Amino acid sequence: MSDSKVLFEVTEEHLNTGLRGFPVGTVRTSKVDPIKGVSYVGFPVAELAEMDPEAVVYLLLNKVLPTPQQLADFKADLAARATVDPRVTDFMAGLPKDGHPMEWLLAGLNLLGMTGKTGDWKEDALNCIARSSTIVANVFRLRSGWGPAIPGKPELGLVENMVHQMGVPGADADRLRELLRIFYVLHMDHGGGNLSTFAGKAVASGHADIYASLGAAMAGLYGPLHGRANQECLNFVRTVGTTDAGEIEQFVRDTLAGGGKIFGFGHAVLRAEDPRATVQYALGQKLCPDDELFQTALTMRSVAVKVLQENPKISNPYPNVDAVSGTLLNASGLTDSDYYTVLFGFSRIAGIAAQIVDERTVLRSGKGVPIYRCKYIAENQEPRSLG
């Protein structure tokens, strides 16, 4: 008799529900607690938010925070890996401008794989993390027509180099750097079972290379039910059209009465305000306190919760990570919300890559997780004959 615990009993009602809540494995990088929110290797994400982004990448990969010397060495190693084959940039410059920015990111990841894979999981993970800042910068700069690609300065750091290569016209570069450093850390990882992470790990289980696996993850993130939430939240805040608390409350009530959704509030797991939202509200009050859209989002923070709490069927009426992030990006010079999921993807590449490395090289005593092959129950398929 096996000593294994029964973690989940599957019944017919669980079929065709998107695997929601099904335990399928273990994750070493992050955890989502209903009250405390996201933590990375045990550290609350809010405590990590203002660290060097590279220190948090190191944590996800190695499960310990680096010493100052280890961090310096890790930064130097990433900078040394950051050179992108010029054919990648040349090809990206010719991509159709009517392609969505996430489709450009998918193309960029494929090109990185074509021009630089080693076949070693961790080496390719590090290379992809180091080079993705240039890919993301190219998506913004080349697709938007801001000018030719800007040569990289990887010694600046992952996020700093991306901002340098983006060269956003009219933006406050210092504000944008500060915002994107924190945005990058807050969005790096989110447990093991969200769609993008699961898709990436599933493809990697078939021993596709990490670039193809991360491309699959980004394809999952591209969908409007997953990675486009910050884009939708900004567009929702734009429709509110006022900073007056009374008018906003009436807007929320009218939206709900009409069957609409209050974007940026609620979460599948959390039952309190998302700490990542808390960090971003405070950052907004520092970086852009007088921005009208930020003021609207800040007022929504209290007003929407008050109204949503009146419905006993709503288990989490609180702001999530997307409630204000798009507003901050807009206030910092990135006004086209179509690109926001690319920044989400840039962050998540690090966390998903770390999970793929774990599943391929660490779990099951280094043997790795087998190829994913869940079972489907045949329905309405009684034997038939053409005769």
The other form holds:
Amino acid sequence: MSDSKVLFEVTEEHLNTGLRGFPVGTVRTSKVDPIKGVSYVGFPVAELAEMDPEAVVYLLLNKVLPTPQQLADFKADLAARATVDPRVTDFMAGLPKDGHPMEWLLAGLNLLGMTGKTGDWKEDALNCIARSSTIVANVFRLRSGWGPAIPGKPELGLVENMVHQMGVPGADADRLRELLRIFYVLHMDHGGGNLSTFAGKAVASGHADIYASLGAAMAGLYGPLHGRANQECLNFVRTVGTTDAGEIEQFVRDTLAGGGKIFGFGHAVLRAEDPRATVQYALGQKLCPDDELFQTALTMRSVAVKVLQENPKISNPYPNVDAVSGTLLNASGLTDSDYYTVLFGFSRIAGIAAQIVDERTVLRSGKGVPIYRCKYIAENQEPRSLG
Ligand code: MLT
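I have the form predicted on its own already, so could you send the form predicted together with ligand MLT?
Full complex below, order starting with the chain above.
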């Protein structure tokens, strides 16, 4: 019998529960504490939120914050990697506009892989992060029909180059940049087991390249129970139709009584307000305090929690990362919520890429984690014969 510590006892009641709570590996980029929320290499996400996004990418990849010189060198390196094969944008321009923006993102990632992978995990991770600015900008600009693709200016920075290439008509570019820089940091990583990260690492364990693995991850993020919840959240806030606390409370009660869902509240791991939401509520009070949808979301922060807490079966009645994000994006000129998960994906590509590099080249003394192959208990598989 091995002398290694028993971490978790699996019983039959744990089967078919989505691996909830199963320790299956280690993660070196972030930790999710049920009460404190996520920290990146030990730094609470709220403390990192206003840092240069590239500094936090560096942190997740190298597990230390960069010195000013290291940051300058890293930014220059990412800028030098940012050139995207022109065929990628040409093919993206021809994608069907009835495809969801996340389907466009999946296509863009695989086009990057088809035109530029090296097979080296770290190289491809850095290249994909650097080139994701153009892919995400293309999704917004080309699918929205805002105009032809705008040549990149990677020297501006990951987020700034993306905003530049989006060329959002009528938007306050300065406010959009301020919001999306913080948005990028907040959404980068959330432990090792969230669905998109797990899916990306699982596919990478079979040694598919990082572009295909990140495509699998983004396919996971596309689900309305995961990343696409930020799109559903704004659509939900739009249906409330009032900023009055009493009317909002009645709306919440009526929604629950009708079997509906209060989007933006609750989480599989968290048991307190998500610090990523806390940062966004404060940001909204700075950027768009008078926006009615933001005021509705801000009122729901207390009213919905009060109502949800009345149900003892609800383990987490508190706001999560999606609760207010859409109202901030909407107030900053990105009014089509179909695109919101693409911005989540833009950010999460960095965290998942860092975790894939760890699993492929660092863990198990550099040998990497073996191909994922968990066990399923056979049901209804008694031996039979056609004879
Ligand atoms: C995330 O950031 O990935 C979401 O909060 C979902 C999760 O952590 O499972």
